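Presented below, as structure tokens, is a lone chain in the form predicted alone.
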Amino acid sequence: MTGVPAPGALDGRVAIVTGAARGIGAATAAHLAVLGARVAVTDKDGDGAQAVAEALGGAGHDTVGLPCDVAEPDAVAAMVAAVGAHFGGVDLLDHNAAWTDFRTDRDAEEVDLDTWDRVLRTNATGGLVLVREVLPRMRARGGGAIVLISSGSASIGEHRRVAYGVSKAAIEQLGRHVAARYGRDGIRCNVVAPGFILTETAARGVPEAGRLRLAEQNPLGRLGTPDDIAHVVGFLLSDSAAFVNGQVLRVDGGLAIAPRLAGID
């Protein structure tokens, strides 16, 4: 199978996104669901993953809403096994589930220890945590696909959110590990880099002046929204990627292999 996956494409297979009552996760919820998936949305807001499930579901879509705190590794093992008992196994896992604390993730002198613990323990071990109760579930059902999305902050040098960005690089890491040292049980694991997407939580948090300067400055003039992610997930879970493995892609309209230098243009 090669092409854009389309409607129907993941027939039949489960998918677990975390992080989805909202935001990115939301957006590719509902897109896999599209796509044909039986979709598992999980968010430490266990109201929130319902109400996008109870929505998807009104659409006549297959889906489950459960709530999951990535950071307690019980509460992941349970959401999995719920999945599992619910749909008969799992086959996609789209990992978006992450925290920082604007306020004290600064720079390294300053992160606030607590904050730093806190941010690592739901990132990255959240993320390995994950990975680890999916992957005999997939190996069972002969293979499988994960997506962990990760972040520009991962590549760049930021003057604050050290934790952050420590975690998002360890993420990209997790990644490539996966798909090196399980490939061969036919399961694929790529990361997605977003740049800037325009979320009810960025547009809440950044104001207006700020996001304009920062359409202005990405190539494409544009910033980048929850859909622009969510169907590159999407094309990732799928068979259309079935010789990716390993990658971390960057959708963030063009911006880190283009800044733009004061003063010059």
Ligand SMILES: NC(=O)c1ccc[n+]([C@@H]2O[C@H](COP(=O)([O-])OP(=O)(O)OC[C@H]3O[C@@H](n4cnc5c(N)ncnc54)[C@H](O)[C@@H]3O)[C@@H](O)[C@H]2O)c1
The other form holds:
Amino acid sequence: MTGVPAPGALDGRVAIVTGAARGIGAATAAHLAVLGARVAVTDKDGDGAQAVAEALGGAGHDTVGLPCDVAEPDAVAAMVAAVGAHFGGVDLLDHNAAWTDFRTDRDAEEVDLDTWDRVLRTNATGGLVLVREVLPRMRARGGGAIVLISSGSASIGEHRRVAYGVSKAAIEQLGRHVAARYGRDGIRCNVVAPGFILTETAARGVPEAGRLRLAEQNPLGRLGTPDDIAHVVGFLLSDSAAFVNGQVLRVDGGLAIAPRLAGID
Ligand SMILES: NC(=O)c1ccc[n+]([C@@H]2O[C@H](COP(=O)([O-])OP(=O)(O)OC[C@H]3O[C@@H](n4cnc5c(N)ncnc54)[C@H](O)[C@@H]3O)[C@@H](O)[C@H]2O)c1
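Please give the corresponding structure for the form predicted together with this ligand, as opposed to the form predicted alone shown earlier.
Expanding to the full complex; the earlier chain stays at the top.
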């Protein structure tokens, strides 16, 4: 019998978290470490990744910090090889890194094409390349589990951030593909679609008045925290979710299913 993952649930597993220098990725790296995983904390910001890994190491966890720009396939291959060499294999992947530029990722007419390319290369192609690099290593260990981080933006029609929304929709389809194609290898893949989660980046994109409105509209009456996402990723990567495969799990407090209609309620 397995239940809710507790400390020790990921004992012996090796996990890679991308975009883990701050925000949701850093919280997820910490949570996976608490569950017992040996964690590779990776980020384009190598110093940031190193600082998170050192803090976790100071708390007694087995971690390593590595620089990795997921938009560069050679860097991804080198990082995954380094993790394999350091820990002896790879069992778990959380592709959390993502990028957009609110100023240049606009509507279909205005989106800057360099931004479009970079967003897709980081968020979507980065996911494909990571998956491609970890699959043989997971197969060699008899299986593994993958979580790809999407966004509520993947399934709504936003007025702006067209590149970001398209990249996240692509990640959701990649997740279903991996789940269907590699389940027989003992590899599960699921997607987590966060709603508004209060990180520094998210706060920069939505001014305070907008954040207050979002909290007010949420059925739970608050914004999400990085731990809200980290705990769900920990569950999906653990054996507690052994029969969960190919799903997109919205973690938004119920915001998307309970839109408030201005002036009606
Ligand atoms: N915060 C939210 O409200 C929210 C909502 C929906 C989805 N998400 C998703 O959750 C994830 C984390 O969001 P966050 O708010 O913690 O972001 P964040 O900006 O706080 O952290 C993202 C990290 O990714 C790193 N990164 C960016 N480009 C990279 C690249 N090319 N290679 C490697 N690392 C790179 C950054 O250096 C940063 O450390 C992202 O996938 C984001 O799209 C966040």
